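Single chain ahead, written as structure tokens, the form predicted alone.
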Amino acid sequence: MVKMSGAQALIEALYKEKVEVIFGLPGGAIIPVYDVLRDSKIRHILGRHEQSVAHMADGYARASGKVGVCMATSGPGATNLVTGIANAYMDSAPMVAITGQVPTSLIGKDAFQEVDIIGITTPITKHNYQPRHASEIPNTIKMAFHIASTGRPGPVLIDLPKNVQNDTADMIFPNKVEIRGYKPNKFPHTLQVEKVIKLLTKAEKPIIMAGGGIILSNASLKLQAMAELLLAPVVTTFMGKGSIPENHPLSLGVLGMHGSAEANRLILEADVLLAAGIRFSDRTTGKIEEFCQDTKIIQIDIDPSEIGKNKTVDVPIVGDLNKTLTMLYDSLAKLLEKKEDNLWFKRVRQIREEFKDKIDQGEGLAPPNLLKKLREVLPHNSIITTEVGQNQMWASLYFKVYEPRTFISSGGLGTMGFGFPASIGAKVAKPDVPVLDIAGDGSFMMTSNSLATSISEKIPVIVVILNNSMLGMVAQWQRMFYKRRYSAVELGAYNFEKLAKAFGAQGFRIGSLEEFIKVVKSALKSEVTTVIDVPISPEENVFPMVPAGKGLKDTIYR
């Protein structure tokens, strides 16, 4: 036991949680954690805009596994911090958010900044807490990186009024703790996993689809090896993409909206569907009615809430997905031999063959063939963040992604402006890793003031904006299913060559492929940030593409 204050015993706590770096914007009501964090030995990253600082710490929680920490002060600061802890639960990234509040004196009294922070983020939260008196700031940061890293991760938010920051108490730090009604399930009923293996050793035409649960449980090696014991195509979600290498001969690429062509295609053909890590997103199915009606489908989470929520399955396991997978290949294996080839993998490459000249994939800066040649360039253990709209989906198609944990992009919110301060939390987790951000112009400029935070903070990314002064996404939907009726998509032209040199950044403007390559290869070996600015067509559509309200079966291909 020891005596110290509040902000002195939340440091201490996070210390002890192994915290390297704090992603934040300081303000009145967290000042007094601010000035004991300016002697700890963590990292504070100054963010421009507390949106940002959030997705700092998500790109850095998916990066790296670990926990990621932002913080801001009250009313305003918490409240920007919204859309970025939202983000994370949709995703379910690890992160502990802390914010400042007005004295519990002042609470409910409409006092200078205060807001109920608990209240407005209880829906996108796994937890949230309002200490009250000093001494329970240990047990609390305990129990936040409990929650928001086991089970199915997610975000936990610790709201600290002033007066306990700088109340001392004696203080006892817990090495773990038990909350009450919180276990999650780790291990699958045997039950389950028999009926499984009874289902798979029967099946003709299996199929895998791969969500971002396995990126996150760390089971892409069992992934991969079930899918070649079973000789199994495997489909991901958009989440999932990286959860196998996609130059691997059963990896389809990601399923959906704008899926590949061979997963849109194949998926409807299987007759056992085994889903792992996923949550049957509608932009994932298409028409949820038409989705897999013939197949059986099992379905393995550790979130009993997901089973069977969007999607009625036959099979329901819950269960930690590596050691779930590791379970039935242990026993798979000992009944199945394993085949180079089947009927059903040669389907696979007839399907293959069928797609291979029908995606017209453009030249030049067409974003298709830009992207494929980006991935050309790139180590294969780049990490890739995206922004939201046209090049999102252009990326999810076109860059193919070999290793976990290297695909970062906001798949649940969809949100505009996180792929560039996502970035810059991935280069802090991950320093020696080239680290780009594929944008489109319209969401760069909403956290384009992150620039002045990779400058001072020396944290050097790549930034290749897909320009066509529109918001692309939208006028696409506008021109194929509103008669071309363009309302509101139409941004202008601006220099980002200038907005990147005024912050300090090295800024390129560029004119052909070749170009761009040379710029790109330049900007591998910089130390400072690099923003690429690629002027393409305003009147380029992303394909294939899935109609909103139509099944997978109505896939337009150009």
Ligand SMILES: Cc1ncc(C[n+]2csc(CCOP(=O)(O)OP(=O)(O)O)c2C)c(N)n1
Given for the second form:
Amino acid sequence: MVKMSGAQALIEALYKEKVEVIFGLPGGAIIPVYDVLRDSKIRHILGRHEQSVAHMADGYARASGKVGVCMATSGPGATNLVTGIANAYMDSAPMVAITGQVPTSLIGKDAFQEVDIIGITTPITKHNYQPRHASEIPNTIKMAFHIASTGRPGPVLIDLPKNVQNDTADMIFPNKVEIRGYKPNKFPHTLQVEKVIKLLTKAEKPIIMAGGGIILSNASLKLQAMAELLLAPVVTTFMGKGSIPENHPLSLGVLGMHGSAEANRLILEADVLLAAGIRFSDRTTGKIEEFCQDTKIIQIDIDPSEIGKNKTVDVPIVGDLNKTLTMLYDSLAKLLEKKEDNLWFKRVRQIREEFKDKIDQGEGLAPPNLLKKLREVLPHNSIITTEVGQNQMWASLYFKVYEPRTFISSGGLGTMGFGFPASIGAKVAKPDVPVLDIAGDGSFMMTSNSLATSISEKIPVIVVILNNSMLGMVAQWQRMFYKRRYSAVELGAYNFEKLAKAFGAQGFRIGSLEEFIKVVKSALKSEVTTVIDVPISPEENVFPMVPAGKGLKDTIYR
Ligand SMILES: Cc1ncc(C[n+]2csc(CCOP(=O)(O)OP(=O)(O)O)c2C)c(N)n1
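Okay, that one was the form predicted alone. Can I see the form predicted in complex with the named molecule too?
Below: every chain and molecule of the assembly, starting with the one above.
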């Protein structure tokens, strides 16, 4: 037992959890923690807005697989974190968010900068805590990290009243953690495994649908081995992009509203669907009643509440994906011979051929073309983050990803302004890897103040703004489904080159594809953040597209 203040215990406990970096922005209610942090070995990265601070922690978590930590003061600091916490929750990113709170004697009295952040974050966290005594802090931190990082990962919030930070107590730092009622089930039930094996050995047209769960459980290699053994094509959800190398002969790309033509078509022809680590999101399935109506569906997930939530399945199986796929693979490998070719694989090749020229990828700075050319100059392990809108969907469709954890985007919440701060977090996690944010001008404007963090903390990233002077995705919908009646989508033209330079970053405005490639190549060697403003036509649409409320068979190709 050691005597120390609550704030000291917090930093000590974070240190014991091997936390290397905290993304934060201080204020009155969290000053005691910041005072201790000043003398600790943990790096602090000062954000310029708490939403960005949370996205930085999120980007760090997704790139590294570790828990991302963010910190803010009470009241407005805490509410500014909310979007970032909700974003992490929707995409199952492991995060611990720490907020200051008014002293316990003032809680519930509308004190200065008081807000009920526990109430506000209850639906968007896996769990939240408000220790009322300093001595609770070490165990609370241990539990928070355990919950955030195990089972289906997600954010946990710890709200620390100021007097609890200041009070001293005898502290016990536990080595182990036991939480009643929280025991994520890692190993699947053997009877369910047998049922899956029976279905897969009989399947003639099997298809695998791989989600973000594959990446979270580091199951990419097992997924690939399984696909090769079954000769099953793999479609990924948006969150699953990167779970299989997108140049693998069995990879069909991302499925869904802006999915690849091959993925959206072939999934409708499969007889058995192995859905691994996915949640049948409406963006992915289109009209759910029409999705794989006559297909036998197997669903594997670590989170039992996901099974059958959006889609009734034939065989549910609860377990960690890496462990479950390993068990399935080991049994199947004894029963099946590896095939080099069959009718189903011929059909895969035929569909690929059929759609080869159906999608117009444009020339010069047309986004599909630009993203394909960008891929060619970047190392395989480069990390791409995206903003939200057309930029995100173009990146999903046309920027091929070869490794897990190298495509980081706001899937569930669709948060504009996520990509740039997330790229800063990812670069902190992987300083030796190039990190690029593919941005829209509207999204970049939301969190571009993070340029100050990127410059002052020397975290060099590259931002490519596909600048159509529009809220492009909304404009696309108005163009296609509201008879071109543009309403509140024209942003006007801004000079992002000058904006970047004002913060001390490099800024460029691009006139041609050749110039773009030249600037990217020099930015890759640079040690300072580079913003590349690429003017594109405001009339560009993202295709393919499944209109809202329609099924995958209704895909529009151009
Ligand atoms: C915080 C937030 N506000 C509003 C939206 C709704 N929305 C979705 S896409 C989009 C347009 C995005 O514009 P821009 O960032 O310029 O990207 P583009 O679509 O032009 O590539 C909007 C407003 C959102 N997703 N997030």
